[in-house]
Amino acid sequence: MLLNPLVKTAIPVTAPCITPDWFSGKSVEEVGNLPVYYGNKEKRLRDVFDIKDDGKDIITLGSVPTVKYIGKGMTAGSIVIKGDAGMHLGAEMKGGCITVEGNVSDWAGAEMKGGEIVVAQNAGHCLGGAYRGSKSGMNKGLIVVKGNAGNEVGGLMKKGIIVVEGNLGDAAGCSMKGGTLICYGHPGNRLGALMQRGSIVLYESPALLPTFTYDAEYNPTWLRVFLRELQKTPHRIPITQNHIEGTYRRYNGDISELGKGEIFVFHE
């Protein structure tokens, strides 16, 4: 199916029912009546997108920068997004894959639970993280950002990767549980404040917290194997065989917690 804006708007547009599996089995006029909000007013796909059915099984939009929950608990298929997308992209997804080809606003794969998102440019806030007054944030799945990333990435983070390419803003990391993050650019501040659980890995020095505490350098095994795994996916992720057989230096923290978090530092 193909999804084009009939219009440029700053009015959000509220449309979980842009999922394959809402759009199985289904023909463009019953796609078309599937409900959406405009603002604070009920309409239907069709008032707000040119559907066409372009024999595929992939849904591709236009760029929808204001259009939130896209992907919404989707279970398989595939999303592909040729621009920005809006708030809430693939939150509580349990599987299939969505490709972004410019920038994701804030909360893209909250709470997901399997999957794997896919951004091109820039993610906002919350990044994989949990919504207010939840136990935890991303628990399985795969999240790839090419860009930079904003505040709270992998809040109270369970399980799954998240991987920064660019730069993390504060916060990262803030009471994960466990997973995995991995970030080549500059850290910002408060780095896996309150962090129980989990890892961290970093190839630029950041400025740790102080309930953060050195431990050694060295080579982890589990890491090695990690990277050789995230190497054989199709989404190019910048490793290189110098992070797969170099040192890095390990921290535990957050002391003020349960302290069993830990942080690597790549160490040339």
The other form holds:
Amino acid sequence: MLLNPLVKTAIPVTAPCITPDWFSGKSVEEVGNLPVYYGNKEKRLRDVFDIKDDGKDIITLGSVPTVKYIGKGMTAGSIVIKGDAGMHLGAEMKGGCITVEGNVSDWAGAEMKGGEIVVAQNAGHCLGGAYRGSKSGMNKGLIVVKGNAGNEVGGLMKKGIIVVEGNLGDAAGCSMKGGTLICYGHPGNRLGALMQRGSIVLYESPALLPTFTYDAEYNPTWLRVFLRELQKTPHRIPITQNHIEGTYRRYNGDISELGKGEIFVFHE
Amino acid sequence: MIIKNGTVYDPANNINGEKVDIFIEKGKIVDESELRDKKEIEASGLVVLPGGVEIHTHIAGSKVNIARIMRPEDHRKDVVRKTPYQRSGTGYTVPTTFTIGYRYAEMGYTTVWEAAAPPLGARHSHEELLDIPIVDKGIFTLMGSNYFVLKYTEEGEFEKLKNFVAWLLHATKGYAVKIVNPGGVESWKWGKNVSSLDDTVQNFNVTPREILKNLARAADELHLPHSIHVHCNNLGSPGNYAITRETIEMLSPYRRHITHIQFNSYAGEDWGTFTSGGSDIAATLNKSKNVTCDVGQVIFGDATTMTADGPWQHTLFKLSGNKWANSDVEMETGAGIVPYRFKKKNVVNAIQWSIGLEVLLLTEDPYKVFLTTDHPNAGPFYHYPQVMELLMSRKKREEMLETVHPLVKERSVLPSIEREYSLSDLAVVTRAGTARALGMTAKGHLGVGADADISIYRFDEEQIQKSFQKAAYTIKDGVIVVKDGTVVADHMGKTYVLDVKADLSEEERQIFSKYYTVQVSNYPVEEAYLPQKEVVTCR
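Show the form predicted in complex with its partner chain, please, because up to now only the form predicted on its own has appeared in this conversation.
Shown next: the complete complex, the earlier chain at its head.
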């Protein structure tokens, strides 16, 4: 299915119906009849998008920076966005794959429970985060961002992997409860604040909070296995042999909380 | 307006499933001869009941708002969009004011009572009540740990206490005396609690027993329409049914209403040996006079516990590990809020669920026990139809028992109870009984002179829950506000207040200006907050 936005608009479009689950087995006519909100007005998908059937199962969208909740709760299938995507992309998704060829806005992969999100450029705030009041954020799945990410990446994250190849904003991995966050660029301030468990792997030295304590410099066995597996994914994550075999400095924290979280900083 | 050919259940007037026509003129039920508006509602095949009267719920005021602020995850689950007659809002355990009004009306309820307003927060409570559409409403004023109440009880100055109770009801525009964990909330200010009726309250030489007796006597001597509304000590703790029984017995012969009694009917020594004390409590209710109670039936799923019982909320916070808010209201009371989830497979939760039903089913006189969920403490109010179904059908109870923790069958007598509520019984526990307990003469019945608050249902014995979830019609003050379960008109309900008059003494004014953060002249709720009021005379 090919979806191209009919108008360029600053008005947010709420379209949680754009998922392979909703689209499967439906004709262009039926897909066009799915409900969306244009601002606070209820409309049909065909009022906002030009819909064409290209005979493929993949949903392909043009640049949709103001369309929210694309792929919300999807369980399988693929969505490709040929440009930018709006807020809450793949929120609460359980499976399948979303590829964004441009930037993605805030809350991408929020509270996701499985599946993959790959972003070719930058991501917004609260990537893989928890909605306000929730007990946990991302819980399984993989997010790869080729560019930079905003603040509070992986907040309250419970399981899963987030890889950011560029820089991280502030408070990345805050209140983390599990999972792995890997950053190849510069991590922002207050990294891992209030984290209880989980791992953050860095390749540039961070300004750590005083509530993290240095443990040892070594080559963690699990990380070796973990990075080798990540190398096998088709996302071309820049893992070198050196990263696999080299040593890391381990810090544990946040000791103002449980203190079982760990930050690994690549040494050599 | 005429409601024609409906099957009417009006237990207060001994009408039990008869075909009676009801005539409405100017918001009141009238005799046929006074009828002018000949509009008809054809109700053949439908069940006609008086509008529901809710006796205990938490819908307005400071602690409800703290819970709203504290639970964004709760609002996200249940978003209500606007319609031509409805404002938008959010629901689930702590709905927005407008949604509360709509949902009560959709279910056929027309009168609701905010059960715990701290006196200093009374203005806030009334402000929020103004934004709750359709239903009639009012507040109960918290007094169990008020400085002046404790002081006069300690000094034995009953007349001064009575005068203060009257003044406080007048100042807060309250309707009844609410007592929460008497003495315990005062002790909580020092991190302590009281655990029996004869414990001494921190910094005051008084006991919960004295506080309760004095306030019950004051409420009776002031001829308040509703008795004291008591949340007993030791709420939520295993073995607390003994203190509940003692409270009911020692307050005789005064009128008393024990609220959310399910939370106070626990037997056993600790959480491991937790069992039901429901049958014992029901036996006490059966042999006592001048006593009423509401159950606070547990609904499985999400709840937000909010009560003025600060120490218990701290205990629950420690037990559950969920987030917690605590509030201290100067010289008056306190509050705590903890989100909670009742789980079917949790043995304690499952027994709690059975206790509410036990009390409802084993208490012989339905005028003594009422249906509530202590919204939102044991579950949201719009799940009442679920409880109605369990009360009316033994089969449904047995089905439900199969899905909950198996230990319930050993530790509760619920599986052996055969009683099934009739529609008349149900009308009593949700309408006639609550209205009588609240002293509301124009509510809870369909006799001539009653308010034209009527709910009409498409009743199907096979689908009781569905039948009561959405009323076919809800009529409020003679206006059709809900049709086929959807709000079709906007309507503003009345706020109920008392005609008590009293003034503070010079000494009390001095204490006030010395210790309160507000001046006594700014303290009472102004008439501006009651644009539509109904004054009830105390006699």
